[in-house]
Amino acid sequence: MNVVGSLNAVQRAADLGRLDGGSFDVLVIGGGITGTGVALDAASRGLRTALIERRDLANGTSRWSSKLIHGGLRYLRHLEVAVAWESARERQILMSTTAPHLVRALPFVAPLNDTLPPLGGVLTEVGVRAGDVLRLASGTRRAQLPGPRRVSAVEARQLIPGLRRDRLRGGVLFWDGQLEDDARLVVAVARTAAASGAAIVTHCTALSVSDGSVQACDELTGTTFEVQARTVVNAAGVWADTVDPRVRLRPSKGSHLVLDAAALGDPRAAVIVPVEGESARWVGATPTGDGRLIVGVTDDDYAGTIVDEPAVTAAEETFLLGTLSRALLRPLSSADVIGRYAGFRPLLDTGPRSTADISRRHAIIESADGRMLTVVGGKLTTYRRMAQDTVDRIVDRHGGGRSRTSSLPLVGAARGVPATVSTVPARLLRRFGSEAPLVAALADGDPALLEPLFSGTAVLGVELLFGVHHEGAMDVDDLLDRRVRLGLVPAERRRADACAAQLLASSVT
């Protein structure tokens, strides 16, 4: 089976051999969306590139998003037109070229009731129409993202059956991009970087960085080694200050809840409700297409210990459910919650403002000797531009070609899906695009591998096999928490543990 950019134990061992005592043009520390984006941009320009990640791809912030590729509507409310334009442009690139198999159009409804009085409704409609101007300027066709409009109360309830009926004047309908899976995007970027020649090594910690020399440790064996690089890129996210103590971060915490879609009557659109007393902040419930809703998001200062899997507090849960319930026929409670997750945003410390008001524009910080660049800030939607700007700094100093990533499809995004696609489960097409037939072929005559792992889940056995053989999953956590995302609902995660362990043990790469 010819799989482009395959990541597995054999590849990891070979890439470790390249790193140990090796020399690279670019060494990236961090395997989230920013780090993998930098690795892809650098490798696709022909630079000798390596990436190390202390845990797994998308282990940190990159898997804790709202799963949206948005056009920057909230930034228009803050008059950050440049950030909004960058978001709209990058959304277009993702939807049209780099990952059209992972990003789809999603309708949003802002209900017009007492949560959004007449003046607020007018301002919201003005805002979404301004966002539509950016959509048009970015080259996004109406066939990809339809234009905004007002809808009647009847149509609003058809889209979101769980809305309150009383005082409902209608709604403002607009469209934005929804990501199938944020961790899946990171894996696709990493594999595309590997296909371009980058060495990708997970479960490998950077112990120290000095003058382009990185001391690293293979976490699977405990072996330490040294690797040289003309430029080290610190893309460690909220851990960036542990790599370069000169970086001053002010993390914010974003919390989400996972609900069964039946709690809102199985909506066909996302619903957003303004936060009382705050400008340009909303809580939304987004249908994921697999019978789930993601409710979020908080955006609060965080001064505690940074951990891989932060907990959602009772206060955060109450805030999210309470804000959303203001627009609903049946108020939500903790009994409706089947999963919870939270993550930290690596915002640059710019002073005493609320983290909700800190610009999401990225920053690139250069060390005194120019041997290390730290990239922080930004957001999931604009990862490609963040990477391009970072590598531009490197080629300005050392030479190299122009960025190619705006026209480079990620693995799975290739046009011309084989005719056998009609026999491939729809879930695989949604998550793997043109690679779906390759994933299905791993069943190899065993129809059980093309069936859900257990009743109540959509995850198929072949997805786990593909995760081990070609997506760099090294253990059960990598498989369940970051390749198929069953960890978002703990009860489902527990049911899949034994099956994942068995498949992992029997897989031969």
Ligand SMILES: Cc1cc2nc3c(=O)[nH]c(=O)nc-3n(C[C@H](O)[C@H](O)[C@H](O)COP(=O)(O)OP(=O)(O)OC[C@H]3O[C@@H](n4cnc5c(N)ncnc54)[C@H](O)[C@@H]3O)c2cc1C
Second form
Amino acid sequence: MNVVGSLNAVQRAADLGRLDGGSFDVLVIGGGITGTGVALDAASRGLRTALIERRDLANGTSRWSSKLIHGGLRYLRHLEVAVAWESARERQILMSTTAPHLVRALPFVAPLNDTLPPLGGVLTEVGVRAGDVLRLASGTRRAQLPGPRRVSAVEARQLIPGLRRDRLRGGVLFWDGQLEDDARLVVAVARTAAASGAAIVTHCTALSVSDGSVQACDELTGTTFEVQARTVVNAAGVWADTVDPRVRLRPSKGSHLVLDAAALGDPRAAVIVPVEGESARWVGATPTGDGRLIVGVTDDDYAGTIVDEPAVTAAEETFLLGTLSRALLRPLSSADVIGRYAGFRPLLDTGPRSTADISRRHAIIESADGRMLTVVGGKLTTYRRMAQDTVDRIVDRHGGGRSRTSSLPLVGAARGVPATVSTVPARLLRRFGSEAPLVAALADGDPALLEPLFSGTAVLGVELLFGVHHEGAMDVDDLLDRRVRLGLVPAERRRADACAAQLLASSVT
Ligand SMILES: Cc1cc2nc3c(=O)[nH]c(=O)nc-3n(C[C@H](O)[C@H](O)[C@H](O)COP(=O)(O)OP(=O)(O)OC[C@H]3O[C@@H](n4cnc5c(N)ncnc54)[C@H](O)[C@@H]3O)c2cc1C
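Provide the structure of the form predicted together with the ligand, given the form predicted alone shown above.
After this comes the whole thing, all chains and molecules, with the earlier chain placed first.
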């Protein structure tokens, strides 16, 4: 089976061999969306590129997002037109060229009731219409993202059956991009980088960096070794200051809840409700492809210890449920919550204002000798542009070609429907795009592998196999938490533990 950019234990060993004592044009530290994006941009320009990640692809903030590819509405509200424009442009590139299989149009409804009085409704409509101008200017067709409009109370309730009826005057409907899965985007970018020649080594920590020399540790064996690079790119996200202590970060924490979609009557649109007493903050509930709702998000200054898997506090949960419930027929409670997750935004410290007001534009910080670039901030939506700007800096200094990534489809994004497609489960098409037939083929005559792992989950056995054979999953956590995302609902993850362990033990790659 020919799978492009396959990552697995054998490939990791080969890439580790290239790294140990090797020399590269670019060595990236961090396997989130920023680091994998830089590795792809650099490798696809022909630069000798390697990436090391201390745990797994999408181990950090990149798997804790709201899973939206947003065209910049939020930035328009803060009058950051350049950031909004960049988001709209990148959304267009993702939806039309690089990852159309992973990004889809999602309708949003802002219900017009006493949570959004008439003036608020008018301002919301003005905002979404301004966002639509950016859509048009960025070349996104109406067929990809329909235009905004007012909807009647009846239509609003058809889209979101769980809405309160009293004093409902209708709603403002608009469209934006939704990611199938943030971790899947990271894996697709990493594999596309590997297909372009990058060495991608997970479970490998950068211990120290000095003059283009990186001391690294293979976490699977404990062996340490040295890699040389003309330029080191620090893409360690909210840990960037541990790689380069001169970087000053001001992390904010964002929390989400996972609910069964039935809690809002299986809505066909996302609902957004303004935070009481604030003009530019909202709490939303977005439906996912597998019958769930993601409720979020908080945005609070965070001064505690940075951990990989932050907990959602009771206060955050109360805030999210309480804000959303203001627009609902049946108020939500903790009994509706089946999963919780939180992450830290790697924001640059720009002074005393609230983290919610700190610009989401990315920053590239150069070390005095120019041998290390730190790239922080930004968002999933703009990862490609962040990577292009970073590698442009490297190329300005050392020479090299122009970025190719705006026209380079990620793995799974190939056009043309394979003939076998009608026999492939819809879930695989949604998550793997043009690679879905390859994933299904791993069942190899065993129909049980094309069935859900257990009753009540949508995850299929072949997804675990593909994760191990081609997507670089090295252990049960990689598989369940970052390839198939069962970890978002702990009760489900527990049911898959033994099966994943057995599969890993029997897998020969
Ligand atoms: C709650 C929340 C919601 C968000 N929602 C959205 C959204 O809907 N849409 C959007 O576009 N953006 C969203 N964002 C922003 C986006 O998720 C982040 O900007 C982005 O994921 C940051 O990616 P990163 O690669 O810079 O950092 P990370 O994903 O954290 O990656 C850094 C990586 O570096 C690794 N690392 C750290 N130290 C070392 C070391 N010494 N050696 C090797 N590896 C190391 C870590 O393990 C980690 O995997 C959201 C952010 C938050 C917090």
